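The data below hold one chain only, encoded as structure tokens and taken in the form predicted alone.
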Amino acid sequence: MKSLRSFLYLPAWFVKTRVFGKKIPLQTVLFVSDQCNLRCKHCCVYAQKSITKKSYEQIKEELQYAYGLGSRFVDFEGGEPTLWRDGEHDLNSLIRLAKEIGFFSTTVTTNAVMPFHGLEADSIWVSMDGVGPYHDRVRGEGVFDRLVRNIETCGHPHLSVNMVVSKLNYESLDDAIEFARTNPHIRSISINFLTPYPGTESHQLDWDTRRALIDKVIAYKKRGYPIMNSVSGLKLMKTNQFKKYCWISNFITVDGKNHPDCGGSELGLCDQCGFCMAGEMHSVMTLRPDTILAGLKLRM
């Protein structure tokens, strides 16, 4: 019954948004805390002077608010979201709460530094920025070995990895895709590129390199490798010259503010965006079959 409800919701949502022009978010990225246990070179969160950690009641209000907007999928992020606690509540408490409110599915993005066996999210995304020393170059010495061990012991049937490609790790792209294909605990890999948020500009790839890497990813995809990105979405990211529908995701940041668009948009970085979901969103709204199938496989 729940699957039927979600399948009926999606075409109704499309008609309201594409035909009648209403900006109704479909998913919510909810940041529970900026507390983290790494100091990644492509991230500026760890540099915050003070740590913000939301309460259970605040997150409950935010989930109810997002659901009221029309959002039906929620991604819990941080910082490192598995560190979140509020009294007797942990991250699984938030996952159960989201389901009670009515969200169709829940996702958690983790750096996999700590064991996360027993996490009840419908899907888990592990941030993996290359293989071996390339991942460690971004995230710290010895972190990749811990990631591998914790993936092996997780036991979750819907675990995938996400790679943010930059000058720091682009030479490991082939190995990362091959690692995802051969590791029995990994379902797929998502490829993104560094968006030059303040303080990370020096790690951004030049456009010629980025286009060549996208062509490589598309070739792997056509050969049957488990790449989550659709070909239609990837092609758009070669220029970023397409209409953005990024309001499909709303973001609720650690300060409790709701952002109907991503932080990159608010900073004027759309033309340099590396978040490949932007291309996926455009392809969904223009009814690209491969993107729609990829989205249904990811979320449903």
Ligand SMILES: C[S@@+](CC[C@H](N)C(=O)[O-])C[C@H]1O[C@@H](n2cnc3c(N)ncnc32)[C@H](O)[C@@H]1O
Second form
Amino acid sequence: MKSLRSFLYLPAWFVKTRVFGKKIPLQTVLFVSDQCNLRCKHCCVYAQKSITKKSYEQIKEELQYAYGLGSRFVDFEGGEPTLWRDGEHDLNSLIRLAKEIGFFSTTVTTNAVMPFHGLEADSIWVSMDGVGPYHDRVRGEGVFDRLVRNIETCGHPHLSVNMVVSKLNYESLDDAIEFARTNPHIRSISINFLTPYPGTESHQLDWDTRRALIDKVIAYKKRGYPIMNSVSGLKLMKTNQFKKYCWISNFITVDGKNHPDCGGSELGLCDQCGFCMAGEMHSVMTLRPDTILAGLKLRM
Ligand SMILES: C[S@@+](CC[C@H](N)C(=O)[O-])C[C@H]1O[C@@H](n2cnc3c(N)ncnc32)[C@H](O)[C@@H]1O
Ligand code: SF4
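Moving on from the form predicted alone, kindly provide the form predicted in complex with this ligand as a structure.
Every chain and every other molecule in the complex is listed next, the one we just looked at coming first.
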């Protein structure tokens, strides 16, 4: 029944947005806190001084608000979301709450530094920025070994990895794709590029290298490697010159503000964006079959 409801929701959402031009978010990225146990070189969202942590009640209100806007998928982010607690509540309490409110599916994005066995999200994204020393170069010494151990013990059937490619780790792209293919605990890998948020610009790749890497990823995909990105979406990320539909995700940041579009667009970074979801969203809205298939696989 629930899957029928969600199956019918998506075409209705498409007609309202594409045909009638309404901007209704489908996915909410909810930042629960900016507390983090890492200081990744490509990141600028972790708390540098004092930590901001939302209460259970605040997150409940935000989930209800997002649901009221029309959103039906939620991704819990931070900071490191697995560190979040409020009294007897932990991240699983938020996942259950989202389901009670009516969200079709929940996702958690984690750095996998701490064990996350028993996490009840429908799917888990582990950030893996290369293999071995490349991951550690971005995220800190010993972090890759912890990731390997923690994905091995987590036992979650829907775990994928997400790589943010930059000058720091692009040489590890092949190994990361191969690692995702051969590791029995990983279903797929999603490839993104560094978006030059303030303070991270020096790690951004030049466009020729980025284009060559995208061609390489497309070739892997065509050979059957478990790459989450669609070919249509990847091709768009070679130039970033396409109409953006990033309002499909709304972002509720740690200050409690709702951003109907992503933070990158507010900073004028769309031309430099590395979030391949931008290309995927365009491809969904222009009805590219390979992207729709990839999206359904990811979400349903
Ligand atoms: C901000 S983190 C929060 C969740 C968790 N702490 C983690 O690392 O997975 C969410 C994702 O954003 C990515 N990210 C951080 N800075 C980025 C940047 N400048 N460009 C693109 N992606 C970035 C991270 O690599 C991670 O996959
Ligand atoms: S673990 Fe996530 S939130 Fe923390 S510094 Fe790294 S990318 Fe940023």
